[in-house]
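Next comes just one chain, in structure tokens: the form predicted on its own.
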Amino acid sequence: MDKLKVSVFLDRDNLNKTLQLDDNSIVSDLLKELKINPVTVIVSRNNELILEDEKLKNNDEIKILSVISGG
């Protein structure tokens, strides 16, 4: 099976990572790989919000932004 390469920026850790995922991966697969609860983050590609079922493409640049809630 082919792999795709995705660059990920995690704002929570101020960290850039490059991951190899299966060719047919979607955003929720990426979050699972990073052990991130999808309810706690917003995901964007090219400064546009994308949903959990969005298919990832080779060389995507993804930002994972923590959702901050307060009381």
Given for the second form:
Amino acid sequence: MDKLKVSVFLDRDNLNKTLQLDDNSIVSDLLKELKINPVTVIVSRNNELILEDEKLKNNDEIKILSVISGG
Amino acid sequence: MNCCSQKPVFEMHSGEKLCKPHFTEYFEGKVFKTIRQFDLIGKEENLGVALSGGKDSLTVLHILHRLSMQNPKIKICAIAIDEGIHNYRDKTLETAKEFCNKNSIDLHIFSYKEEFGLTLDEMLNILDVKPCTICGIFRRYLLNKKSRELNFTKIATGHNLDDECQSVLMNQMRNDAGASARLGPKAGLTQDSRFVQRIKPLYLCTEKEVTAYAFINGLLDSFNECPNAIHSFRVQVRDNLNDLENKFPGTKYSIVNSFLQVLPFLKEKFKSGSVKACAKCGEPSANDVCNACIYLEKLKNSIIRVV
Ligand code: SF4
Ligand SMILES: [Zn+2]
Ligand SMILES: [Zn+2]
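Now that the form predicted on its own has been shown, please provide the structure of the form predicted together with the partner chain.
All chains and molecules follow, beginning with the one already shown.
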């Protein structure tokens, strides 16, 4: 199977990651791979929010933004 | 299920997907409905918005500021408490100042250092207590005292559905129903002119909804978390609640909605009699000396011992 390369920024950890995912992967596959509960984040690409069933494309730059309040 | 042909930006727990304009309409509609349903804001108000610089309080300020522009009888100011938490509050307060400057909103800042002589960081070096316990006592104390002095009719806070849900569960787990009686969209138990009524316009909005709204409206800053938060009971309750919500969507709504049904009985049961004045500072207090003064005394004694 082909692979997708996606770069991800996790705001909570202030961390950039590059991941290889199966072709046809969607956002929820990415969250599963990162062991992130979808209730706790919103996800954006090109400064637009995308949903869990959104298909990922090769070389996508994804931001995962934590929804939890800081205290 | 999509709301219309535009690209969706938010999925509700029911599975419905909303585009940007429809999500905005849904979110703001929910906030205004909450305000009406619980009678949070009257025809004439001098509102203080408790601003931390985080997404929740910025969202409340953003929405109430627009309300006040449309309605000259509703005045808005922001009030911020600087606990003195290095590398956290200094950053979020910068965001708060920027927002207020840009929107020409008066911002009043009061700090623990100036009011009590010590920052929270310094207090925690002296006393061996749970950070959030004293942080909360001093914050509520200052917020109430200063809001009263500024003649605010009410204080609006950024508390959302997740916060409330966590508090309800925490109180259940501690067997503290009296603390739950003080929750609700209109917080507190006693109608006393020395207490400024606290209101929660985001009461029925989940944290995820608030974050999406803040993102869409450019209110979401870089992620910031209080370094003391990891020690808290709340964080463990929060994480477990989010796991439950993921497995059983709608859990948070159910908990808060059923809580709202028993809340009037709780408020009635725990209605307190007359409120005393603290013997030391004169602020309203359930006991002879208020919690803030008790901790200030402990701090003073510990400093003397150290010296
Ligand atoms: S997490 Fe605790 S210590 Fe930090 S700001 Fe909130 S109440 Fe204060
Ligand atoms: Zn739509
Ligand atoms: Zn006192």
